[in-house]
Every structure is written in structure tokens, then in C-alpha cells.
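First comes one chain, alone, set out as C-alpha cells in the form predicted on its own.
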Amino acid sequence: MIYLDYSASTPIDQRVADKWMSVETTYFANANSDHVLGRESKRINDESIRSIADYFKVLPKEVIITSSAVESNNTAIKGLALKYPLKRHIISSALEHASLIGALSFLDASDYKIETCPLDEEGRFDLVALDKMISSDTLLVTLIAVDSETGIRQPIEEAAKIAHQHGTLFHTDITQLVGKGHFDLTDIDMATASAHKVYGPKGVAVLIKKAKVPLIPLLHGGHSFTPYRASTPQNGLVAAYAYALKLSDLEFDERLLKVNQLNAYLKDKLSQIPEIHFNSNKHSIPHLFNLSIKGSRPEEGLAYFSNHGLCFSSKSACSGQEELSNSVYAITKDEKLAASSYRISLSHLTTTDELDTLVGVMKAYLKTL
């Protein structure tokens, strides 16, 4: 099998697997617990924790441990519309998360009003048509740093300070840009990651929340790292998160240049093939080579592919099985090209035989339709 779903979920690295596993089987005592285990359970947590800030350039009492990018945007989103519950306007867009999307129907559906930014033509936010839209009834701006499936790249740097000029919150979503691309969060109030994108395992994630901000957990009962979010401290995951960081940033270098190598290969290869149309753009980090098949539906294709030993996607893994992909459309405006596109994710780990087995299917299938 050939795996090509990377900004899906990432295999854990042996070496964050490693660690884990060291970590739960030495330090597996509660690290609530007032005693000799406990305390070193603590203190591993700690060294942890502070290695996570310091990835993000924050202070450990703005790291908030969860257990998936789920559970982060929901906090951010829920927890700061509990704590000024008079503000009820918010700014996201049409290509956030489908947590964010989630979180923000359920305040619509309590009278909240959820406005999107649109996108200028080549996909990114409109940052003059933002600044229109932020009024003294805004609770929040929310926007995606990396649109998971054609990977554009959003200015959510410049973004944060158009809303800091009218005195409003701001988050994003940088799930699918930690260990893909340098970030600033000097401005950002709060920002959402996870593990499982970045070689680390499943079941732990953060919200990053600046210590100005106030919000309401969504999680009572028992303290853990933080008064944000109850619950016993994951040592294990905690700590592979925290290495799993690490290695991205040592290598981060030489693994950025591995992709952009492949995506200029791949690039080439399909670009000799008339029936595909690319969406991704000047703006999209290599790891995420978004295409339209014409003539194509996804569906079928994916069985094809599938069938053929390849694992890719059309759309985000939690976007649901809607007909368009929201995505595309929003960039393209063109029916035909969202409901027949594809997301190709790359990695370091990838390698040109097998981009050369999927150009080779990829033609196989045209020649099906």
C-alpha cells in the first residue's frame, strides 16, 4: 500500500513511540498524587509542558492539554462564548475544520451571529473585507492558518492584528501547518494543534491561550495541568507530543526541502496530463497538492485508487461525504472542479517510486471514464 493521506493522520515516529512508551511504563503514577511516583510524574509533566511551550514561543501556563484538535477548537470557540455570553457575532470561514464548523453551528443555533470573511482570488482571506466586518458586538475572529485541503497558506498573522485594532479576540487553527511552516503567534490570543499530524500519536492535542483570556472549561471536575480542562495528566502522550515537536523542528529543515523536491516532481508529472486541473496554489505549503479529475467522482475514483493500493482523499478525513468540497468551490467557484477533487498529501517519508505509481494509476483511470 501506498500512503498518501499524511495530513489525515501521520504514522508515529518509532522515536516519539519510543518515548511514550518510556515515559507511561516508568512515570505512570498520577501526577496529582502527593507522593515520591507522583511527584516525578510531575515533574516529567512539567519538563514536558515547558518543551511545548517552548516550541510555540508561549509561557507553559498558556499550554492547555487536550485530546484532539476537536476538543482544543471547541474550548476556544464554547468557553470564550460562555465567559461574555453579551457578545454574540463571530467571524470564521468556509474553510475552517469541521470542529470549527461544528462548535460555531451550535452557537448559531443560539441566536449567535457567525459571519464568513470571503476569500480574495487566490483563495486567501480578504483581509480589507475583515476590517469592515468586525463591530463592537464581535466576540471572535476565527481563521484557519492552512486550508486542509488545497493547503493555501492564510495570512493569519495580519488578520490577528486587524482584529487587535478593534479590540477583538482572534484564533486559528495551525494543525496542518506545525512542523510544515514557520508561524508567529505574537498576536494570536489562542491556536489549536495536534499530535497526530506531526508523527506524534493520537489522543493528545493543545490550545494555546494566552494568559489575557479569559474563558469558561467545558471540562469540570478534578484538577490537571491547567483550571482550563479537568482531568488526569496523559504523562505518555504528553511527553511524545512534546518530542514529537522537538524532532520536527530539529529537522525541520531538511524535511521541508524532501517535500518541496517531491511536489515539484509530482507537479510535473501531472501537469503532462490534460484531464487534471490543479487548485492548490503559489500559496499552498507543499505537503498538501490538491487536483480535479474532470469527468471524475471522487467516490468511484477513491475505490479505484484504493483498489489499486493507493490511500489518498477527496476532502478533509472530517469533512463529511457533502457532494462539493467546500473548499474548492470556494476558491474556484466552479461545481465541476469541487465535486471531482482530490487531496494528495505528501511527507518526508514519501518517495518518487511511489509518485510514480500514482501517476501511473492515475492514468489507468482516465482511460476508465
Ligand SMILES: Cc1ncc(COP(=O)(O)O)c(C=O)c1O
The other form holds:
Amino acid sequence: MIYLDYSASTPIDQRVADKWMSVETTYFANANSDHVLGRESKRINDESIRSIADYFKVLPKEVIITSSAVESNNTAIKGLALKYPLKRHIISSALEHASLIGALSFLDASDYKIETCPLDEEGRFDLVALDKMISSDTLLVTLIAVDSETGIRQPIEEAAKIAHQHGTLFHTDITQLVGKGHFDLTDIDMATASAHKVYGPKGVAVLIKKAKVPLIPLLHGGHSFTPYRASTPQNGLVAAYAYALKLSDLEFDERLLKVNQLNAYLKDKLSQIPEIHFNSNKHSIPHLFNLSIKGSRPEEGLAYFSNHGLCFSSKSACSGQEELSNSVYAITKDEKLAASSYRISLSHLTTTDELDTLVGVMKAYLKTL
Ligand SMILES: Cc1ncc(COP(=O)(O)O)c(C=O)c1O
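Moving on from the form predicted on its own, kindly provide the form predicted in complex with the named molecule as a structure.
To see the whole picture, the full complex is given below, headed by that same chain.
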């Protein structure tokens, strides 16, 4: 099988898997236990948290370990809403992950006003419009850093500055950006990321929450790494996440160069096929390659590709596959493109041979339409 769905999940790096197992088996004691083995686990956890904090350039106390980016997004949105129940306006976007939309819909049902920041003609947040939308009732601006489907990199740092000019807090989901592009959290109050998108294990993620930002935890009972999320600390998983981030930093340039070359290679091959329209644009990270195939229905197309040994998706893995692509529609305003789009995601592990196979199978598929 050829895997081209790295934005849905990455295979764990063997070095990270080894780290996970060695920490989990050696430091198995509960880090909250007041005995020598518990203290050793705590020491290892403190090191992991420091390393994660260094990666994001924040303080260790600003790192909240969660089980998933879904949990981080829910904690950020609902935790803040619980803290400030009188502020009822939130600004978000049509490009958000299902977990962010889900948390906002939950609030919407209890009388919140959720507004969508419009996009400019290149699929990026319209910051002039955003500036006008924020009012004294705005609890939060939450905008994704990279659209999960088209890969369009969003101006989150500038958006955060605008939110702060109005005294409003800013959250961003950087899950699809970590390890793939640079970012600066200086002006960002909260940020969500997940280990399994960066060659780490599933089941561990982070919510970065700046020290000054108050939040009501969603999970109570039992001390963990921080007061913001209870449960026994996941010693091995957190060490593995810290290591995956460190490797992604150390190998950043070489991984990015490889993906840039692969993206250019694929674009060159596919641009010769007239039935294919590219939805990703010059702002997209090279890891995400979104295209629409004229006359194709993704439910059928994906089955064809899968039967021919190719694994990729039509949308973000958490959206209903039968619906239009939210992102492609928001960016192109074209229902046909949004109903026939595919998301191919590339990695430094991808090879040009794999891409040649992809192009060959796509050409054969077009003949079936
Ligand atoms: C932007 C974004 N946010 C959140 C998630 C959810 O991540 P997790 O699987 O860690 O809950 C994903 C994964 O699909 C994602 O792409």
C-alpha cells in the first residue's frame, strides 16, 4: 500500500516508539507517588515538559498535556466559556477542525453568538473584517493556523495581535503546522497540537495556555502535570511526544526540503492532466496537496484508489465524507470543486516512485469516469 494521508496521522518514528517503551517500562511508577520510584517518574516527566515547553518557546507551567487535539480544543473553548459566562460572542472560521466546530456548536445551543471570519480571495483570513467584528462582548477569537484540507497557512500571528488590540483572547489550532512550518506563539494565548501528526504516538497532545489566561478545567479529580487537567501522568507517551518534537526540530530543514521537492514533482506531473484542478495555492504548506477531479465523486474515487493500493482522503479524517468539503467550498465558493476534492498529504518519507504510481492510477481512474 502507498500511504499519502500523513495529515490524518503519521506513522510513529521508530526512535520515538523506542523512547516511549523505554520510559514507560523503566519509569512505570505514578509520578504523584511519594516514594523514590514516583519521584524518578516525576523527574522524567519534568524533563519531558521542559523539552515540550522549549519547543513551543513557552514556560513549563504553560504546557497542559491532554489525550488529543480534540480534547485540547474542547478544553480551550469550553474552559474559557465556563470562566467568563457573561461574554457570549466568539469569532471563528469555516476552516476549523470538527472538534473546534463541535465545541462551538455546543455553546451555540446555549445562547452564544458564533461568527465566522471571512476569507480573502486567496483563502486567508480577512484581517480587516476581523478587526471590525471584535466587540467588548467577544470572549475569544479562535482561528486555525493551517487549513487541514488545502494546507493554506493562515496569518495567525497578525490575527492574534488584532484580537489583543481589542483586549480579546486568541486561540489557534496549530496541529497541522507543527513540524511543517515555523510559528511564533508570543502573542497567542492558547494553542492546540497533537503528537500523532508529527511522528509521535496517538493518545497524547498539548494545549499551550499562557500563564495569565484563566481556564476552568474540564476534567476534575486527581492531580496531574497541571491543575488544568486531571489524570495519572502518561510518563512514556509524554516523553515520546517531547522526543518527536525534538526530532522534528533537528530535522526540520531536511524534511521540508524533501517535501518541497516532492510537491513540485507531483504538481508538475498532475498539471498536465486537464481534468484536475488544484485547490491548494501559493500559501499552502507543501505537505498538503488538494485537488478536484472533474466529474468525480470522492466516495467512489477513494474506493477506486484504495483498491489500487493508494491511501489518501477527500477531506479531513473527522469530517463526514458524504458532505461537501467545507474548506474547498469556503475558499473556492464552487460547489462542484468542493464535491469532487481529494487531499493528498506528503511526508519526507514519501518517494517519487510512490508519486509516479499515484499519477498512473489517477490517469486510469479518469478513463473510468
Ligand atoms: C487541525 C486539527 N485539529 C485537531 C485534530 C484532532 O487531533 P487528535 O486526533 O489528536 O484529536 C486534527 C486531526 O485530524 C487536526 O487536523
